[in-house]
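Just the one chain here, the form predicted on its own, laid out as structure tokens.
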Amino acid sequence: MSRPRVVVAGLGDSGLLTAIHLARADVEVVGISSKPGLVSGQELGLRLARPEAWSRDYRIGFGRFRRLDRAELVHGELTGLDLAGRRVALGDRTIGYDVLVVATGVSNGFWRRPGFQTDDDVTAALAADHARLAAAGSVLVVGGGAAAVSTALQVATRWPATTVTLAFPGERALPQHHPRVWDVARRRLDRAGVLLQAGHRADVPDGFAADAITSGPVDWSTGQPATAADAVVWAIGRVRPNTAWLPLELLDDAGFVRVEPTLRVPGTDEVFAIGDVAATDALRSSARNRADRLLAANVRAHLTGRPLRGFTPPRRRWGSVLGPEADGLRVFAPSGHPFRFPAWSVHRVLQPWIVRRGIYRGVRSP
């Protein structure tokens, strides 16, 4: 009897982990990615300020993941889905499936783009963004989420002589986190010399995609004088789901994939979705709460006729916000309380044992 084939469309953070959990002898896994390896959307600040350090932990070739040895990996860009025929299209090529997992993520600024990239493309983009900030005497970070906050802190600590400003629309940044998280983050930003501009909402022109580092000045729709800067990092949360290849009946009004609590797409038996592309809740929190393990279990349950379990989203975002600092890495619980991994433990314990061995189930050295 042939093994059931599960196609995982998208091998970013969520899709990769789902494929790792599924890649066993009883299931044939085909992973499709427009990138040559994992190019994580995490830790934007570290990526911009210290791209070599970021690449060590967040840019990993697929061939290094031991659990993917049994999987077929396809480097290509998805162009269509035939629901009736159970086939995905990559240009002129089609791949059949018994179960499809949609994990194609979102586009968000200049650091998360859906298009096809080679290793050289990724390397060039990392170097260009880093060089742009290294050459700037002043940097303005626009946005109030974790990506903006981490960028402001990491740039300020990497280049202490650079004037770094963080502008956000509310009274505080990190509105989707517990208030305690902002209390900690604000103290770290103050200590790094970051200038905070609360209540500043950028006057963003229609059609502006925020997909490049620009130069100032930036005008504010909230009435403050324009802010000048040599480099402007736009982290304003204008996410766009990477779903142009999917039939409209699978999507909600905003273009995200509709899902039931089990992460199965309504109206289908064999299509599931996970990560930022899946409309699980307002925060699309299956991307950050290890729903990959639950989804893999539900795919197996579907294939064997067993009941599926539901995903319960948390009420607040949690996890790393500021990125690695000189004194270690702070991970915030949903309650807002931080747990700090000392600096020595990040590369001796956290990354090799908890992340690479525990979460990824084994990663070969480069």
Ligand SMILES: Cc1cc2nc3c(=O)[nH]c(=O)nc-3n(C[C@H](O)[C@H](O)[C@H](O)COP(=O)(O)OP(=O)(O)OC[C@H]3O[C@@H](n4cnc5c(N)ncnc54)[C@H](O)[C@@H]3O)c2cc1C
Given for the second form:
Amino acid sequence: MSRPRVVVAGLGDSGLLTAIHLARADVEVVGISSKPGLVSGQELGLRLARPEAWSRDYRIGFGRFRRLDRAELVHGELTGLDLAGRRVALGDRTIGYDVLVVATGVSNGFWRRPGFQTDDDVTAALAADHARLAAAGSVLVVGGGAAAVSTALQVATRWPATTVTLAFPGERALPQHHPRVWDVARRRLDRAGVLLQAGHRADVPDGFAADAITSGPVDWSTGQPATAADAVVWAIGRVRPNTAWLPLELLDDAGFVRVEPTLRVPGTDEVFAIGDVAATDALRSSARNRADRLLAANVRAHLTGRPLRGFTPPRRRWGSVLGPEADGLRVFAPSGHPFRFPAWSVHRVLQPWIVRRGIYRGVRSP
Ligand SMILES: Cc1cc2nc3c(=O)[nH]c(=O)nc-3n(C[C@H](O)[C@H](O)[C@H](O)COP(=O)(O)OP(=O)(O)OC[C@H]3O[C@@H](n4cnc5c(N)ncnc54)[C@H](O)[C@@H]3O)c2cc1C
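Could you give the coordinates for the form predicted together with the ligand, as opposed to the form predicted on its own above?
Below is the whole assembly, all chains and molecules, this chain first.
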């Protein structure tokens, strides 16, 4: 008897994990990705400041994931979906499915782009962004979320002679985190010599996509004098869902994929969505809250006629904000309390045992 085929569309952080859980003997998994391997959207600061260290943990070729040995991987860009015919399209090629998992994420700034890339393209982009910041005497980071805060801290600690400024619109940065997280982050930023400009909202010209590192000066719509900088990193949260390939009937007004708590798309039986593209909750937090396990269980439940379970998101953002520092990696709980993995444990315990063995179920050495 032929096995049901699950197509996982997008193999970033959450599509990859969903494919890993599903790729067992009972299901045929086809994973489709415009990237040649996992190129994670996590830890922007580390990626810019120390791309080789970032690549070790956040850029991993698909061939290294043991659990993907049973999956078929297609390196290409999805262009369409025929819901009635249960087929996805990559240009002229179509692939049929019994279940479709949409995990194509969002575009954000210059570091998360949905287009087709080879390994060489990824290497070149990482090197170019790093070189741009390495050559700058002054760096202005615009934005108040985790990507902005981690960039400011990591750039300041990597290049202590560089003047680093973090400008954000509110009284404090990290408004979606518990206030305790900002208290810790502010102290770390102060210590690293980052200049903080609260209450600065950038004057973003119409049509400016904020998808490249630019040069200053930056004007402020909040009235302060313009800020000059050799390099400006825009991390202003202008996320756009990667859903141009999907029929509009699956999307909400902002273009994200509508989902029920079970992660099933309403009005369909066999289409599910997860990760930043899925409109699960206000923070669209199913990626960091590891809904991949629930989704894989729900796909199996759907295929065997069992009831599906629901995803319950926490109200606040949590996780790593600052990235790895000299004294270790701080992970913040939803209550804002940090737990610090000491530096020695990150590469001896956290990455090999918790991440590679526990989360990814086995990753081969490069
Ligand atoms: C284990 C884990 C830990 C996390 N920890 C943290 C944390 O500590 N702090 C924190 O802030 N966040 C954390 N996050 C969340 C993270 O910040 C993002 O939410 C996550 O990267 C989003 O994953 P995604 O799969 O939705 O999107 P992505 O990782 O962006 O994946 C989408 C993929 O789809 C591809 N794609 C897009 N369009 C197409 C197309 N048309 N055809 C083919 N492919 C396409 C993209 O190129 C990309 O590879 C974590 C997530 C996970 C899974």
